[in-house]
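Given next, in structure tokens, is a single chain: the form predicted on its own.
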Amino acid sequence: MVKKTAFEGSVEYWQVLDESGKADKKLETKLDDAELKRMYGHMVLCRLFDRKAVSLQRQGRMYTYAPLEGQEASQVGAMHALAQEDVVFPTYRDHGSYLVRGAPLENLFEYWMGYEEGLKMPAGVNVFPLSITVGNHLPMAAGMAWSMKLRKRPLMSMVCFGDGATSEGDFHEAFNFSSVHKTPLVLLCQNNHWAISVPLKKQMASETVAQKALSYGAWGVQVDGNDVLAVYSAVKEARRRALAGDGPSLVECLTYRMSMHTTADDPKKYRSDAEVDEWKKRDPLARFEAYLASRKLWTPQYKADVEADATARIEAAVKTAEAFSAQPEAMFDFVFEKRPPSLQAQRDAFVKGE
């Protein structure tokens, strides 16, 4: 019998900012001050948007909502690493994907108020409607990446998902297809350690999500998902590889949702306050503020100004969203390119109130 090593591989862990906000000078990004401030502004906007949305739901002014608090760095860092023409496929917690890429705030509020029209994005935003079903958008993102390769477009597709989606067949099918065809796809896993109430250790036996990339002959990296600069660097590298023809990459962001799975959930039933408190010490926003302060880019007054601007935008968006007038007959308009007589008859009857 011949014994030899059939495969060798490893996964790196990337971190630029430690939990106190101190940067590793060897890994620090070359982003200029203006871009760092834009990142901070987007992180603040994400958090305040999120808290307002939860408040609206609790007041009965909005339906069930999935909070993102704690995951701002993963979303903002990733989106800043993309070109505006790249296409993003988000999940139901990726509000930051929309906000960073310029989606109107009122659109997002309208969607969570029950109007599907809210996810109709203006030209240039390049973010698909969010996926409520876990994992089913991964094959769609893989298909988009394949089309980019076939059309020789210097762009890439990014799909965002949680750790729970890696237990779905869609994840493996999309990853395998993309690896075989060397498509420009970046898979961004925001590993927040909980698939609703199921902890990571009960979802998989592998030590990391990132190592799953090795089985598909792809590049995988695990990053501190509460470090916006580490996420930015990892996605930037994944994008470089995608455009170079190296195929898909998997970026695993270790992060934590500090709130509930959705506003219909009670996390106290399955996780401890001590666990939450420990993760609060790693708050991505506080960490980035400490870093910006070390570069003389942040002060308490600057924070107050950024928050005031974000709050004004959010309140104006809520006012617009609550004044939105739906057109329910539109549900008949987007099924067929040419409406068949039977559907036209149904639409006419609906409009007449028959």
Second form
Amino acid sequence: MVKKTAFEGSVEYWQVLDESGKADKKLETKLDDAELKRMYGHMVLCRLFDRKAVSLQRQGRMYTYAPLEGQEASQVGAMHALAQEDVVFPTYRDHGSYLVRGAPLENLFEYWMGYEEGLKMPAGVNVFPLSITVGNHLPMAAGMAWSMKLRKRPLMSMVCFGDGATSEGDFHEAFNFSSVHKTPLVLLCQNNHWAISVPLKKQMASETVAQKALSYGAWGVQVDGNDVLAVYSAVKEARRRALAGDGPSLVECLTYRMSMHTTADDPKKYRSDAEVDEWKKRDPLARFEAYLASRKLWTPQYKADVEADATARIEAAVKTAEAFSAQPEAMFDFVFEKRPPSLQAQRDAFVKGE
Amino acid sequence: MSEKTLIAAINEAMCQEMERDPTVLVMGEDVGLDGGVFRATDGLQGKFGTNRSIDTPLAESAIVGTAIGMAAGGLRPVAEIQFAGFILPGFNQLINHAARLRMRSQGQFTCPLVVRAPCSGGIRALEHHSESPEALYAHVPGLKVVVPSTPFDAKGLLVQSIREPDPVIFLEPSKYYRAFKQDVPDELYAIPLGQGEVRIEGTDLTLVTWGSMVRPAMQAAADSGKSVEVIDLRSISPWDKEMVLNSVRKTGRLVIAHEAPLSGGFGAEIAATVAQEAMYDLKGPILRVGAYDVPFPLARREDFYIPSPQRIGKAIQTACEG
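Given the form predicted on its own above, what does the protein look like in the form predicted in complex with the partner chain?
Everything in the complex follows now, all chains and molecules, and the chain you saw is the first one.
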């Protein structure tokens, strides 16, 4: 009888900025001042966009919305590590990912105000339509990566998802396909600890999401998801591996959904204020501000200026979105490239009010 | 007897069946501690514990698949899928397995399973939250499909669905969850599947509908100036063919209204059956009203997409002229 260890593995945890914003000198990124300030600007924009969206929903000016507060560093850090031609597959909570990719603010508002037109991105944003159903976009992202490999384009695709999505078969199937065929895919898990009311420990029995990568012969890393520089570094490394032909990587960002699942949800029903307060102390913006201040890049006045700029952009976008109107018959557009006769007849009857 | 909303009636049906039969349990995403995103299972975990009101991980295929296994193992699971549009990862389990288990094991294993899901639009929800997929399931031999439209029916039909020996897809119009109240008996009662209900009696025309379209259809009937007989099918599979045929034999005219897209909708099955079995009783063509053959739109356009009482009314007038 032979008994020996058939497999051994471990996953690392990365943190560049500690909770007070102090950088680990060995891990500190080489980002220049301008890039750091751009990151900060995006994080502020994400947060203010998000708060505005919640407020619009509460005023009845927008429909159900999924807030991102708490996940700014995960989204902004990851997106800054990509090339603009890479393709991103976001979820319904990735407003920040959309914004960093260059999605016009008014598009996001229009979509959440109930217009399909908001989904139409300008050329070069390279974002797939957000996934509302959980985890379904992972195989498509793996396929997009596959197309890049087969067409010999030096690019990758990134798929964003949460801890809940790791329970779906699509997560495992996509990861397996991608690792078998070595497609340039980065799986970015924003582990925000809650899938609506279901806490992480009821979602999975494994200690980390990142270790699931080992099952697929892939590289996985767990990072402090409220540390924008840790997320950036991990995704940078994952991207390097993807382009080197090493296949997929899994980056688990440990973060927290500070707000409700959607505006239709009441988290007080299932989680304690104490837990939320604990995570408030790890606020991704405050931490990054402390780091920027230590590099003499940030002052309260600078913050006020960045916020004023973001607010002006947001207010202008809300104005544009609220003035947006489109004909109801647009619902017959984009079903097919060319409408079949039966659908054309339905559209004609609709326009005539029949 | 007391006044209850549709969601309260559904909650009561599950609660009382769980009290009556210790093999009945509820399971799904957020059904336990949270009591369901629409609160359908509110209070059940407190009353029956975590083994009978189970929060599952987020995976519809596994929810349906494990529920099939539990049912085959002697339990009576009521699996909640958060929205009808989310069932699709579990579609394979339902069609290839739940629906066929009895035959594939020659009666050795059975699947007394209920899959509940909110359906249909009108609540300004996000994508994939508003579909009316009853025809997909009605097309599958071995599945029963129920779509209640009132609190009274919801309770009685859900109780019966839980007691059924075969799998039932139970689609609940989310728009009606809290839209109105109705007197509902506090005690248990069951309504047999496959029996329609005449909501309004009439002699000029038969209007067959179900689920979310029942109230617009009744509105259209009331506004039409005609004597319209409105039939709420309540079950799509099996459906009450005799009730529809008897009504058409009386009125000679038939309009069918459903919220699902027109083409391939269950209205086509009813129209074909009536054309075949009551052709010579018809005074004019059978008309169908359904949503347009486009994906369910976002909130701003849903009122244009969902058949309105006016659209149903036009069909009533056209049919009566024919």
